[in-house]
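Only one chain is shown below, in structure tokens, and it's the form predicted on its own.
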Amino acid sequence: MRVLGVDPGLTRCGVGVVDVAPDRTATLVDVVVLRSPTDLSIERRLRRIADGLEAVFDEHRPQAVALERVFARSDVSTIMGTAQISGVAMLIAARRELPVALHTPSEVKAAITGYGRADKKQVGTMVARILGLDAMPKPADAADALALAICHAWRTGGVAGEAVRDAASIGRVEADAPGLTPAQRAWIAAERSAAVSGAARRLRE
């Protein structure tokens, strides 16, 4: 399964492409950080990132796309840029009829490190280990994009994803369910936390 991960951002946008086998073995295909100068107008910055994304899509022809789910932050300008680039990436994927999945930071951290509150260094270190790299991908946007791609492949097509889906199909997804690895347990906890947060937000609306 070839997955393209996008860590969206207007100033820096991480893009990582990985091939993941059914046994969860992951191989690096490409990783790049697209940039747009802050002195350009917003429409030109969006076009610059979009052009870079389209080039990566066309060169590597992914089978699926994974993006970080956008959460509200105190910095409005940052969240706006992140949301805008997320929309650009989803549009590019939709035009190629590719499935798009959104993953929360906690889901990605749990999938990659087994701990939903891991820091960026821990995530980068594990990404390098999973991909067999000599050094941690830098900057962090690059590692985050690769982590998103790996997380999505494992969740939807790998052993971890199968275990969670099988448990869900019979209505007994519990963090302490037998047969789950520590990473899978952390993953379930992260998903449950995200669901609760979403419900809380809806109640406040």
The other form holds:
Number of protein chains: 2
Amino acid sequence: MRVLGVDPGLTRCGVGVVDVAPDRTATLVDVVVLRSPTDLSIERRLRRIADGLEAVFDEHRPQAVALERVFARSDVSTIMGTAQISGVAMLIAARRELPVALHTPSEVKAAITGYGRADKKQVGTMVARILGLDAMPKPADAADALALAICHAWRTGGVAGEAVRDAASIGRVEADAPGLTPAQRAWIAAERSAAVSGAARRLRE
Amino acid sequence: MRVLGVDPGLTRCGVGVVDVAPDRTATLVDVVVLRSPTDLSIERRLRRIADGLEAVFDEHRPQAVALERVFARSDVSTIMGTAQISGVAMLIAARRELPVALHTPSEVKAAITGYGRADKKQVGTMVARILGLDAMPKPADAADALALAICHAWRTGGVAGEAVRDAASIGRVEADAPGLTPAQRAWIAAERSAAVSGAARRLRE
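Let me have the form predicted together with a further copy of the same chain next, following on from the form predicted on its own.
First the chain shown before, then all remaining chains and molecules of the complex.
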């Protein structure tokens, strides 16, 4: 299943494309951060981002589209740009007859890290680990777009997505427990490795 | 100058097209309220409205586009749909290389009625009067879209738009005062006529 994830934004719009196999293994297809200069008019900025999005759709022909569900936050001008870009991305998907799913940031974090309040670094680290990348995708918009795409494939895969959401704390599960997602296994391993290096650091100090 | 005004919305999207002559006379070209069923997915609703908008653009070939500037209000779900549609409308305009202008509701009310806090009925009445229509365009989304288009033509016409905004109360100006816009003259006449019928009604009672 090829999923295109969009972290919508007018200044930076993260777009990630992943292939996810039935065994939930995820492979990076492409990741790009579309930008539009702040000195352009809003309609030209929207067009710039829309053109970039369509180029990614045309090149990689995703089967599904995942977007971050936008909530009202304190900064009104940011919400508007984000909502406008999300409208444009949904329109592009709808015109290609592609299904669109919205996921909240905490759903994405829970699916990817096993923890709904993970920070950006944890998400980025896990995305790199899941996709077998040497480094965390940067900027955060790129990692978020990939996380959305992976989250969508896993959640629509059925049971496992729910299992991840229900595992409120990864501390409660063992890395070799049955039914764990690759993300959960990798995260637990990463946590242990961090704990080990933390211990080593403390020994040195 | 042919202006297309959009009162953006996911459930009802008002679209009005007017021709405005150099002497500021405005003529109705078309007005339509695009709708999308609430039981469709958001992306299909956006597509439905986008298709309708493009049909109006294709049929009437406007030279400029005016949109209501969206502000954050209490109802988050409404803002999102409104912002998404406004993004889609701006994209459609940008892809046709058309200039897009945003006007706040109070700017529109001031330009059309001479009073920035006019209610919907006052705006609708004035729109009908300005365009020489027998009845107020309905629903309010239709009247608002036409008001936006007229407002845009008048405000970009230069001086007069500012003059209208500065006339905080139409009570301070006379109908035959120099520099008044047709809207202001018509509004003052309407106010007087209403006052007269109010007086007549009171006499009968």
